[in-house]
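To begin, one chain is listed below as structure tokens, in the form predicted alone.
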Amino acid sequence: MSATEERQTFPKGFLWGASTSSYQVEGGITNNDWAKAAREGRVPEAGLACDHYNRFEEDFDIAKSLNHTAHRFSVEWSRVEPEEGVFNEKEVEHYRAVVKALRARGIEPFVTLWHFTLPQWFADSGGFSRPDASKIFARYCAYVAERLGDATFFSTMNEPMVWIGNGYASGIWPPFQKKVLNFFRLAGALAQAHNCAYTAIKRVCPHVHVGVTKNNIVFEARGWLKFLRLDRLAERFWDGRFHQAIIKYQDFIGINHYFRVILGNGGVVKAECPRSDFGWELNPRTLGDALLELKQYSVPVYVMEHGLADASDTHRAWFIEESLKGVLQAIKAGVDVRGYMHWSLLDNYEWAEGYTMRFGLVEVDYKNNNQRRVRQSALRYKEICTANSL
């Protein structure tokens, strides 16, 4: 058998790239709930971040040099709609320029319309608890989608369950509430908001593909909990309920995946598994497991986020390559996976942790004019992107 035949090849046209989000990389955003929380000292300040707002073309040149063919970014809602019902065409034009810059480099844009941060006016008036929240959100989503020209892939929202859990259960994110009952109510409100946004976008742009990017966790039951199938119950609660609520309103599924959760035996993970700087278990098998859970929905799947905090770049190359073996296995099992985007293109603001965690394929030197340096793991990932195989 030849070396070519021995390689494990991905489907023709498979997309390769990385992801970012507006508040985490753009800089200069002051009119949303996270910026307000930072001014109050409740979360770290984002400040200039990576200055990606002004340096996006430079960053996309780096992505092109790494043979990326897809890039996921988010639109900052507070820039586009700084006051309720008032849209800033200058900011819309900025994001049109982002899409054009990606297209000019042969990179497919994947647009996320809401990635955690809320415009201050929306947050102050109740956010997604407002009775008319789905209408407001749908208006914003349709407005942006209609004006972004060549973009054809839109996620209405990123990780809705994570946003609810951290903001309304654990209370570590805005609005810093610990009201568990709100978790269930808001999950329904976000599903409704997506469905309304999907309909509104399709009305003005029937040709585009619309979905949700959701964080899917792999649950593993241990001990006597395994016999109760608690892992399946947890999966249906965290992943399945939301997918079912939007099942008629998704052209694709965007999946983010970072770790598994052990149920039972004290949540103990095998000691031989390495850990990221975040303390998360680095178990490459679980990405394939998470993808297999999506086979039942019979729609295309794109991995929108998958990565690790690894400042020393010790584990990233290995972790990407081993995890992609699971993607191939899922494809062979019938899951229609069409792309993989690593988190993240750049080191960035990592929410409540500030700038302490380094997820980037590209290192950012915050103390030296935000200089970019391509990590060695990014070059290994480039080889995979170029060959479309392992």
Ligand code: BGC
The other form holds:
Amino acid sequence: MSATEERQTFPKGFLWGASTSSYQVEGGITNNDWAKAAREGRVPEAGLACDHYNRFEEDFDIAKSLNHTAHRFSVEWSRVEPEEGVFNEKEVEHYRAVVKALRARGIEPFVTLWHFTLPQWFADSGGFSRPDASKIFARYCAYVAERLGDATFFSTMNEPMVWIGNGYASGIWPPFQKKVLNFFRLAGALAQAHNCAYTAIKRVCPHVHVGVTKNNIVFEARGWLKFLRLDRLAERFWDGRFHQAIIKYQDFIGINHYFRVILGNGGVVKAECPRSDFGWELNPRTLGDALLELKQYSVPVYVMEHGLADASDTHRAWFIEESLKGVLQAIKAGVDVRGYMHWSLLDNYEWAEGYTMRFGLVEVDYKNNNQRRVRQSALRYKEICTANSL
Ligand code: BGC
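Could you output the structure for the form predicted together with this ligand, given that the previous block was the form predicted alone?
Up next: the whole complex, starting with the chain shown before.
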């Protein structure tokens, strides 16, 4: 093998796959804060979504046909604990079947225990502002982990800072608050909730790996702001603080990365690269940069989300391939990256944007019985997964 070929190959056993989350794909979820907000007309309805709750076997067949070896999904808290302290064993059985279906196809399950949506009873009683929130969250997490113990990777939560930012600062997501002070309080409460959940899970399932999946942004400052090192400050605020708060309670780091933010003298600078349908800059260099920042933590890293809204599938293959070059560079620089999961396996419910954004490797025809159609880019990604190299 030539030196160039060697550089393009990922470590042996590197995991390849895609991600989803319960509310975005399952359908039929009515007992959480998002479903309530939709009934009130404050966010779009999720309705049947991709009906993944009933079609997960078919979807995992597709993932297997694409040579995926890992899949990240989330457990819907409101299904498992529909009322405070009351657990629904039938729903746990459903997620056990999900894990089994993945294992049967040789796909490693990565479970997220909480991906943005809160059970109605928890949201109504104050959510993570409740003084006993960490105890409640830890009890739920341990309950699920103990029963899904055949899965070995658990993220307690997805993107805590994004959830707080949208729910408590910009106020565009439930609980629709715009109180900056709450923002800081909540960040502390979530870190504490994770740390308690970590301990509770480990008590019942010492063999599993537990972490947080966090959204990391790459900040770039220009002009005077660079001189003032505003990028470092923003990074510390958005990325570093939370990592530090949970540093003793993580077996791995899950990272979601989508874009960089350029801070210019006049504010946030416009994108300098092509853009996704969402308007997000498609700069393939930044995934590698985001990973490099995690070197300091010396734990294994999994890319749990990375992707783009691209209905016409114009940019996806290119964006994946070019971004993966950055992953390889980060590995070469000593970051222990062990897997990449693309967002998303399926087109799905994109929160405040409803069904307008198409993030899937697989297109979902919502008007035609939710038919699945594998996109061309998924086939290019399949070649990479199969070869374990670029
Ligand atoms: C979230 C996903 C979301 C994706 C694209 C991430 O912030 O975890 O739920 O669909 O970004 O916006």
